[in-house]
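So this first bit is one chain, no partners, the form predicted on its own, shown in structure tokens.
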Amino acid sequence: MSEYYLVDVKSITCHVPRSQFQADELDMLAQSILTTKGLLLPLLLKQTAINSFEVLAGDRQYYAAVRAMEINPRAAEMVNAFIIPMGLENAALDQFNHLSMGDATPLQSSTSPTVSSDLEQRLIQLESLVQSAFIQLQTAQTLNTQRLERQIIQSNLPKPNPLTMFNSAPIPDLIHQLTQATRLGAKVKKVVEDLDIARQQSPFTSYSDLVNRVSGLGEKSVLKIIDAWMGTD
């Protein structure tokens, strides 16, 4: 399957000089491309090495995109692509060439009125077909943002501590935890009321004071809660 990326423009060769193309028609573009923030119709790019792209389509696009990194570096750095897997070159070019003109062909000049004209029809018509592919690679980053700030967060959580969760836990809390925990069925009620008649009379020390102090409560007991509390469960 295609992926649709964006790719950093400095990692990208082409075949095809660029002196096949027109300046002033590779001026128009790349300011289009700044101005609307991406290709409309992305490059097909082929991986030739970890960080290496080589165009299959899209030569006029690809010195456009070079040249709006020219007139704004930060603004133009990234070009978007699609990465064509490894056997599917061929069908990706038929496909291709059937969305657009092909772009081996040298531009015109742009004084052509038809020339530019044609190529702002294309545009329009291949903007409503890029902008779901624009839609749903937001989307994706988007996620992606948010679930690696969530694992961020949770990795920079500090465990808590469980003889202070002994210590402070609510009640239903540590009902929770027990009945879950442990085997103690009917008992745990007791056991809860127990540990927090103890605890109000003065804080445990260590889990043999709250063993020793807590009936009901004996070690194994004490050390699944703590398993289940620290996620290690």
Contents of the next structure:
Amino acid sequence: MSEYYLVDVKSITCHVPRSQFQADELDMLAQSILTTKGLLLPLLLKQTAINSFEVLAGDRQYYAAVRAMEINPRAAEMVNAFIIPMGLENAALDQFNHLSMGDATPLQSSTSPTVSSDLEQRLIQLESLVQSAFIQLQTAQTLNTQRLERQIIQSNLPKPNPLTMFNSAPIPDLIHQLTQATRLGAKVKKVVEDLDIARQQSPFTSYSDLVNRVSGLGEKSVLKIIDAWMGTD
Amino acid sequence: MKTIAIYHNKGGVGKTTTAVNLAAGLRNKGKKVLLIDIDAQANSTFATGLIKFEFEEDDDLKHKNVLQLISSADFDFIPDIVRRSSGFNHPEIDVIPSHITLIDQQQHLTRIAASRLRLLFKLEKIEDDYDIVIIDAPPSRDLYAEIALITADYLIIPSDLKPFANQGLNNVKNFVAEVNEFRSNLKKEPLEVLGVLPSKVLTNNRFLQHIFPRLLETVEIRYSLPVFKTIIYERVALSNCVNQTSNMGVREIPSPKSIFEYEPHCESVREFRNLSTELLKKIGEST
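Let's compare: the form predicted on its own is above, so bring in the form predicted together with the partner chain.
Full assembly next; the chain just shown is listed first.
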């Protein structure tokens, strides 16, 4: 398997002389390697000993990596590379050449009659690219909106405070809730009326206050109502 | 210079106790000793008195430990990283400390083609500075353990000889075989397994008479591994010497000591002296 590694630049050698490449171009690439913290098109290397390698493909990238190490020895001590196992060198080179040709050829090599169809082809590809990117964006956006809405709803929901509810809930609601939650039965109406009178005199300051001032309402009932409101039941 | 790895993939078998006190024992015999802690738990680093800080901000090891040694080829050599143990032993020993960040960085290191070789290459550069290098390896089968076994010439396997520790011996043997394949690519001799070192052995008489001999036999026959003559028994002083603290007003500062420093005349001291001698004989060094 061709494995992807970080390889010490110093352990790599190259048969192509450095003078074949323009110094300012290597400089520019080196800066880019330092900025992006890596070579974006990894070298292909052949392992010649346990800690030495030879460039199979990517001579220019290699010298750019060397230049980057010269500029910043610590940050660019290593370079990303594929280490190609023995026997696979030619297959790897084939793939490498095809991949790098794909970048450069279509426009340069095509002659006028095919230009339009080439262009058309590219337009179609571009269109589908844009379309799929758009769909991706759309899905992402929908997901985000949903997530945000959920968060907003969650954060805006007032924390239910049973005491406030006792103090402020309208009478019909209270009657409904007490009937549901307690076993007061027919007494509910009377209890709620008492409660309403009591809270009009002054709001309840605590649950014990509530139990003390509303005669028909026992501790157990209050607990049951709170449980029902808080959804802990 | 001879390099010895202390390794077992079963934890809690007295690996760190062995590493630090063996280092002290060899130092006391006049050897120049370097102790390398490559276990992220950093127990050896602690035991040699290098973790006395209480707050993260005071951590002076984070950017100067064994991780830097493995990460770079051109920087951070052993003299840049090495520390002198602190209040641990007379004379003190040299230590390459470890750090908990090793756990985080393993993923990255496995991407580096040469990460398994760095420690070896950097030790070669200081070959004349030390007689003995001891590597405290993690009780796992990870990159760091691999580095330890690739770098070392010899292996000591401390073991309490209990069933799991014994069954782990097969893993150790397989691991050593794997490492030896890598070493042969390096034109390096296979790792020499010096043997299983019985450690944390109970001093209970009945255990020693009836059970212990059978356990020893298992190791020698079933796993065909040599066993050290020296036995490191579980003793109070030995477990206490790492846990010393000194009182500094409101603060309790860790003040771990070697057994030689902590209780110079105890049984454990004799055991570690014997171990040092037995080891030196096994590796052909003068005692």
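Residue numbers count along the first chain shown, from 1. Here the rigid core means the biggest group of C-alpha atoms that line up within 1.5 Å when the two forms are laid on top of each other. Bear in mind the structure is a predicted one, so any value in this text is a computation, not a measurement.
Trainee: Spell out whether the Cα of Asn212 moves at least 2 Å between these two forms when the two forms are superposed on their rigid core.
Mentor: Yes; that C-alpha moves by at least 2 Å between these two forms.
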